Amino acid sequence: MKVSVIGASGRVGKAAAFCLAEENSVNNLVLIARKESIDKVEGEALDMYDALAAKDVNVKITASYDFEDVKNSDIVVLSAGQPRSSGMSRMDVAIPNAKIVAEYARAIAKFSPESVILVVTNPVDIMTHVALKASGFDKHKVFGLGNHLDSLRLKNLISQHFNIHVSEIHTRVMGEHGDNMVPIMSSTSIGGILLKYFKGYDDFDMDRTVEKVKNAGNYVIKKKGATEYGPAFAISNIAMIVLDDEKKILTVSALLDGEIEGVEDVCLGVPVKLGIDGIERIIPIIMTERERKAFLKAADEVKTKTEEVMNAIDL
């Protein structure tokens, strides 16, 4: 399999990279960047083969700035864009970064039509959003990392509050990434058992999880600069359970069209079934009715930022 990833000299772009180099699905690693920054680029490829090396991981890494290089990719990460400074919100990047993305969705769609696109750069709903119309690909084909990481953040905070094993905990979060993100606390379960009947459930301090979740990337940011590992390993899961066809259901951001409240035209983060061709279905969750009013202002939200966003770069 072959997988590009634009954007290969940020901190995300490289760390899901190297994610990536790893997984025995992947022969093929392309990593794009601007011409100014290939050096940085080529010595990234050499320092991962050395580490691949004493994984006895066999694959074969392209550093470019020729677009030509990303033809026939069966995923390409979009994650270039201007990062977030500590202090800004993920809207503060949203023009110059729609710009951007734009520019490379047209590109992925004139030399690689076939492959599956993963937005990465922020604000990501928004972006997947401007993604797909650049590209003019099929909904199913373009989405976005979207809550997939908020999910595994809240998933990590449980466990170290219940000190249960990571892999017990299963839980959602939903909407936007940023500030209108719905963890869906309704269906969050322990080893099948649901949250609020696991003993332990009354001291667990839900509303102060919830605002750990969304303020996890700032806490990173202004502590070390960038988030990196975080969304990289989150990249990589994605791109693996597509491109290993395996039919798991993650939250990603994904354009809709009615399937869940009668929301459309927007992209958020929903329960979605990922296969070898991307989305393969939106899956339907029933929520309470507070989960659902959040989640109906996230999209109310989201979609008149998406609307500014598109009216400003003329999409």
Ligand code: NAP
Contents of the next structure:
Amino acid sequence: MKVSVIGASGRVGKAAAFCLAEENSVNNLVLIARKESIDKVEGEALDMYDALAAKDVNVKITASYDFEDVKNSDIVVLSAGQPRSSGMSRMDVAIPNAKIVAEYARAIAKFSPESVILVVTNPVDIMTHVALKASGFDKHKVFGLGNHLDSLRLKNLISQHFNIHVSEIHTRVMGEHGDNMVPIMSSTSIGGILLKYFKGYDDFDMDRTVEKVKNAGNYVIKKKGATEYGPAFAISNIAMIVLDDEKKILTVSALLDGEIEGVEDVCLGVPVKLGIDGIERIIPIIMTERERKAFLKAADEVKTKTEEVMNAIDL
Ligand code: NAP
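I would like to compare: after the form predicted on its own, may I see the structure of the form predicted together with the named molecule?
So here's everything in the complex, that chain up top.
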């Protein structure tokens, strides 16, 4: 399987590439950077080769600024763009990043028209829409990382509070990868038992936990300058489900066409079944009235912001 990472000179791109290089199903990895950053990705490739030899992993890694090298990729991870600094919102970088994402999405469509695109650049729900429109791809082939990472963050906090192995926590954050994220606490379970029936629930401060998830990315950025491992492993989770045609359900940013609460023409984090062709199906989910209202608010706000960005870049 061939994977290309665009923005591989960046912190998220290179960390994701390294995670993917270790996977058995990936035997061809392309690290794309701007011409002026080619040394960085060449260095990354050499360093990765050394690490992979220690793990007895054989994978071809190409560092390049030439889009010809992206040809016939099964999946393209798009993480090029300005990150936000501490205190900035994801929207502050929306217009410059939309220009970058649109340009790369067109190049992907030209050089690798059969691939699936996993968008990472923030604000990811808007950038997913930009990539979809600029590439002209079918909606099942373009989706974004956002709420899967938020869901992992929520999973950790629940695991820590209840002192239960993280694998036993089943939870989901939907909506916007941003202030309008909607944690679906009503169907969160531990070992198959709904959270509200689990011992320790009375001491669980739900509102504080949700606030922590909302601020998790910013908090890491404040401490160490950027998020890396979290997004990298979340990208690898999604990419491997696609490449191995696993048919698992993860929350990714996808273009809605009325599948959930009648919401249309906006990319939002929703549960989807993923396989080799990308999104096989958007999975409708039952929400409480409070969750439903929050989801509809997220839809309204992301739609308005998306229109603003699309108009600003004439897409
Ligand atoms: P970074 O370390 O600053 O890397 C940015 C990458 O984008 C570099 O490869 C950089 O190339 C490239 N780039 C910057 N400006 C460009 C331009 N005008 N044209 C082409 N390429 C350009 O940032 P990062 O921490 O990796 O984050 C990358 C993106 O992922 C950001 O938008 C960030 O907000 C987002 N992100 C999303 C999630 C999520 O869950 N969706 C999680 C974490 C981060 P050079 O090396 O040549 O400058």
